[in-house]
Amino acid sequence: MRTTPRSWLFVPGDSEKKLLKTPETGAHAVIVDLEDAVAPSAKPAARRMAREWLEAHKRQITMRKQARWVRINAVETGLWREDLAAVMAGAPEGIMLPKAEGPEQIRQVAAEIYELEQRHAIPNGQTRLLPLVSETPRAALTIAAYMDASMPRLAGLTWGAEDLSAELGATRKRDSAGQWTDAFRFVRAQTLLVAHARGVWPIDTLYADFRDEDGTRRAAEAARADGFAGMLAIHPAQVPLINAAFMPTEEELAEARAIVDAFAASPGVGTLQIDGRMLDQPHLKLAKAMLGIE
């Protein structure tokens, strides 16, 4: 699996000013948004700006530290083919598909990407796909189908609460304690479990109030603690908070090294004890993952 971007920053595709500032944000992945952030009348200009940004980004080695993604419009809109035709010349690392309603839509978009890769001399399969799997009730009920379907381009799964709440007519997404309410908790858990079962990136949704630093920090820390590999962001101010939350502490790294060393010193042992704690193979697996050891 490729290195997982921890912070995924949405940038409006029709804002040249914001696109030019992306290297300063520190985001591991930038998602140029051609969907919700762009008014219908501005979409042609956004496609042009996105293509120009992708091509410039591709040429400048110092900028390539950020993965370049594009959120196209949903399949049901009929605009997605125009989006792909415009941006694939810039060879983005991946395409985010909003309002994805199951593997069949992923395969439909993947087939179009294949044709465009051939046209632009992009290596076959280089362009990955990250579907937003929860934005309608139908989409939310298809998440389990991603587990076994053939989708070679699938990079990960992510979800969103804003569109789904509008579809449900929900007047709240979180309870008085700040926890997700049942429908959103169900979607989030399904996204996490299916992504891990599939072996792709589980990416948690954004925290909507970008001015609330403590809220963003808590959400990012919870995402990492629950097993997500990264998190979406809607404002550059959220990026350092997300990056910090997903970075292992020195104490965590030291503990992981101690666990790996202890098992290496006792080959063939299934369980052992460190500082009064009984540790077994799941602990070893988690420690290796933290240290980036296969």
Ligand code: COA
Given for the second form:
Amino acid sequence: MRTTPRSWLFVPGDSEKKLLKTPETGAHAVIVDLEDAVAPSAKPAARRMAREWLEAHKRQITMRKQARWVRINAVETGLWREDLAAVMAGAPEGIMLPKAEGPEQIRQVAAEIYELEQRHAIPNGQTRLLPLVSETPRAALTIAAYMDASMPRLAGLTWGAEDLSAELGATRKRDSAGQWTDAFRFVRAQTLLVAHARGVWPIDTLYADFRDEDGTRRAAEAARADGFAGMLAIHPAQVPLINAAFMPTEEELAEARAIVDAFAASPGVGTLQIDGRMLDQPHLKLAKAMLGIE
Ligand code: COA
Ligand code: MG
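Starting from the form predicted alone above, please write out the structure of the form predicted together with the named molecule.
Next comes the full complex, and the chain you just saw is listed first.
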């Protein structure tokens, strides 16, 4: 069972300097971007550099191996096949698909990956997929379609606010209190619910103002508190904040232990109380999940 990457750091595929820095960032997963962070004229160079980076980091002899992901260009661009042809030789753990429009596109990309896995002697099905499911209004309204469709490579679902806001002509994404406005809350909630319904990772979107440490920390804490499994990042400074936010605190662990102990001390009892707080089976389930038992 692979452990869930909590922090997912984007790195522009054409930046040698940033690609060189990835191991020291502490990111659980690195997403080498061939899409929006790369100018059209730089795409061929970015593909080549992404492939070299993948190969160079294939066999890190370390316990802290970073998952190697690549964001290809959207299916509608026609660039995605060349992207895949270039990077699959480096056997990435997964491919992020931007502007994803539903299960049919996932199957289309998966079929191409299947061919390339064969060509490069990569075990069939090893390469996972993480779609950005919210980047057009139509896509945002059909996130539920990911719930039941057959997509064995699907690793998780994630969402982005930038492209959707451009499509909407929205001049803000958050309100004056810093909360996402309605369209973004809607897609965030659907991403979370559909990913859980399907049993894949819900990954929260990035916090764009990367110099704002408090804002990043709050966003990461909210992501975990709301049930996301991880969060996207754009700058190395965000990575430790995200990693820390996804670690249970000592207090939370102590509380979870107290809940598990209380139920263990009263076998057959379905509901009880600790310090005046009612606890029943969902609390026990959450406590066990936090402690990593059962
Ligand atoms: N990955 C690896 N290293 C990064 C990095 C990243 N995403 N972002 C910045 N760095 C490095 C810089 O190269 C710099 O290195 P140095 O100290 O050796 O000079 C250091 O971290 C500090 O960077 P800083 O000067 O604060 O930022 P910057 O102006 O170099 O870059 C961004 C700012 C936003 C352009 C950059 O963070 C970036 O490219 N982010 C990813 C963008 C992306 O991929 N977007 C697509 C998804 S939305
Ligand atoms: Mg984009």
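For clarity, a rigid core is taken as the largest C-alpha set superposing within 1.5 Å between two forms. Computed from a predicted model, the values in this text were never measured in an experiment. Numbering follows the first chain given and starts at 1.
Taking 2 Å as the criterion, residue 41 does not count as shifted between the two forms: its C-alpha moves by less than this amount when the rigid core is aligned.
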